[in-house]
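Only one chain is given next, in structure tokens, and it is the form predicted on its own.
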Amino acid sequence: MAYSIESVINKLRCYIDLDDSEWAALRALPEKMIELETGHEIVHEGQSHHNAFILLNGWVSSYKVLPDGTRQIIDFQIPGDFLGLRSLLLRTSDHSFEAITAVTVAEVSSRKMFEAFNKSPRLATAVLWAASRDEAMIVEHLINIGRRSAIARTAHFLLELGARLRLIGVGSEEGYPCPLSQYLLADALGLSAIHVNRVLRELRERKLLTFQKKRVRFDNFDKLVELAEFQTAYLDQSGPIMKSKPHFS
């Protein structure tokens, strides 16, 4: 069965340019390409000996629910991102992963990653680079909710979806499509639905930011990152570090 992983190719380019075997290497991980409806779980929490996909089409969300029933989303993945690649070394899932549009994922068993790591240890490099850009996300999201005011989180959560979505080719410094509710936001923000629509119409009012109709609208962009105090560094897109194999004498 067909299917493309340009995505994922365009994300791991930003930090490593790998040749063309290399990115044969990185085709050739899936075992097969699974589509999937909105709402369909594609990891459980504590779901142990599961693969890892590669999120090729479509949104997930991934997150954790407490005891008392309440949810807090981690992050959202985009095409070219990765999904449960952690557990493969960890072997049980700390969270879970949910299709929040329908999506396409290229399931990459932990035999096949581990093999195509050993054959190639720069295609390895690149996925390590990928898992570590995810981390540090993950601390900005931690900085978000814990020290930045409502307004200034949401601008700042909705500046780096656009920026993570330039890296795959989607939207531009004008805006991006996005199919998140207000619901899904306050679950990431650590908001209620009630504030998180404040907050929007706020942003909207003051000529910054505008999201209807599942699209995202940067009325004054730079603006929008001096509330937000945002900066890239974190993602580290700036090109990449290593642009050909060492050559040795």
Given for the second form:
There are 2 protein chains.
Amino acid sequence: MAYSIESVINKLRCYIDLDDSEWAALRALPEKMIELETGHEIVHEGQSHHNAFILLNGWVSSYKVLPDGTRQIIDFQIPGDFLGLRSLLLRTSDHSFEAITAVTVAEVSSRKMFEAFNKSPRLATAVLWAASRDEAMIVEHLINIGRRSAIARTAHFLLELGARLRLIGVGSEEGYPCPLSQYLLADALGLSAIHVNRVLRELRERKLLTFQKKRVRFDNFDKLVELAEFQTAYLDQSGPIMKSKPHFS
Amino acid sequence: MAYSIESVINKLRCYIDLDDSEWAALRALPEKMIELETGHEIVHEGQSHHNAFILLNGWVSSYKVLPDGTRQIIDFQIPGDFLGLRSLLLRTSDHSFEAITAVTVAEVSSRKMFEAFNKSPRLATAVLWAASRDEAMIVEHLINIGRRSAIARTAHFLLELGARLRLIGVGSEEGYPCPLSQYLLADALGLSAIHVNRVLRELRERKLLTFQKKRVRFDNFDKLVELAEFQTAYLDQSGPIMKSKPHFS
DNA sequence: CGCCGTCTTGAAGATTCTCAACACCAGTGG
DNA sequence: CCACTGGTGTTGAGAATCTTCAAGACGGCG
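Mind sharing the form predicted in complex with the DNA? What's above is the form predicted on its own.
Following is the full complex, with the preceding chain placed first.
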């Protein structure tokens, strides 16, 4: 199945306000499409590709493996997300990317990226905005792991994922398709897979959320939000800054 | 005591390679100096200042308070660090800043910042580099909290702080001055203050590190690095990218 | 002196992990 | 068609880690 950048652009259109020439510049960015199967690595930690990728289809995890073999998943990427934006600036990409499902990514060289930024400063701002949003999510993830109980942490994480997916038109307040295994969830949440299993069971028994058969179903959305102390503010940056007069120019 | 931006620039000179006109542009950024006493807040979460700050003197923590009253410290800032870079793009600064010691900050409006970026693209790259480095530290913090035991986590954190301070000419492999209380450390590490106390005792008893009287002393640096699985790679970006030919131009 | 913030210690309890075992299912090859 | 296999999900039991509650010590400062 061939995915073009069009589908992603159509999604981005909903929450980033660029004009036609700017969309054209974005469309012209990708140099080649890469298709990867489940489990394949996209950028290995320490490699200095100096390239970024736009995820067109499928799910990706960014993670770091510790010397003792355990790993921490930093974030999951869904279609429309950038991969390795940070590594454009820092020579060493500080973590690895792995395809969770079969994925399609569009490769963008740092050279073309910076050229496009020069031609279209608002595109630069848009990409920076995306990078800022990524960082805000990492901060929220940090808070989640640092200060919430396993059950609130899990609930928060699955709510956030749902909110992100709705932005690209996937799922609803009912639930969403989710290809993550309990092991992946565990590595993201800083828990053991066994404990994740128990936590998911508790969420199910308390009739809050059901995660089965590659699908998350919200059984009681409001109570779940309450348990997780979930606030959407940091995701709701539907780019008013993108609508103000351009910076950089 | 009056601190000028000069002292910070002198420190930055060591690891960012800009030319004289670029340093001049950086020097011209601050609009006013602000002095704050211990415990004072710099930007309250949710405020949309659209301004950033350069920390000239003292220590600051950036943190977020959860509805149940607990808080998670995201990072500490030391002289030369930026505060609120992210909030230049995202309207809502997603966390608060508090002065841990008496501090001096230089306020920079987003307008002047973006103007300077236009005049000096390499300055923009330098600031982006700083932002990337901040994010890399947050990622490392996430990994620290998610996957390391309390003792390794504490050791790693104090080692990282030491490495950052050495970059600005404070402390050595012997140790460094550190104004943090055990409560602050606890909120940063996602632990209870009581457990932090026990962990510090263990580090002391195992002759690895002593944290007393506002000072961290490394008793056995090598063993500490081993315990913490400390790798400096993500801090060692002494900006080769800053020495390559300018982007954005 | 008395007070407050910080540090310290003990003991009990909650949370989470590890180890071990088993169920389920899809795919694979005989 | 069936046995085998590997990945994933499930459960129990015991142990380790970390938290909470409670109390006291220490030092700076009004």
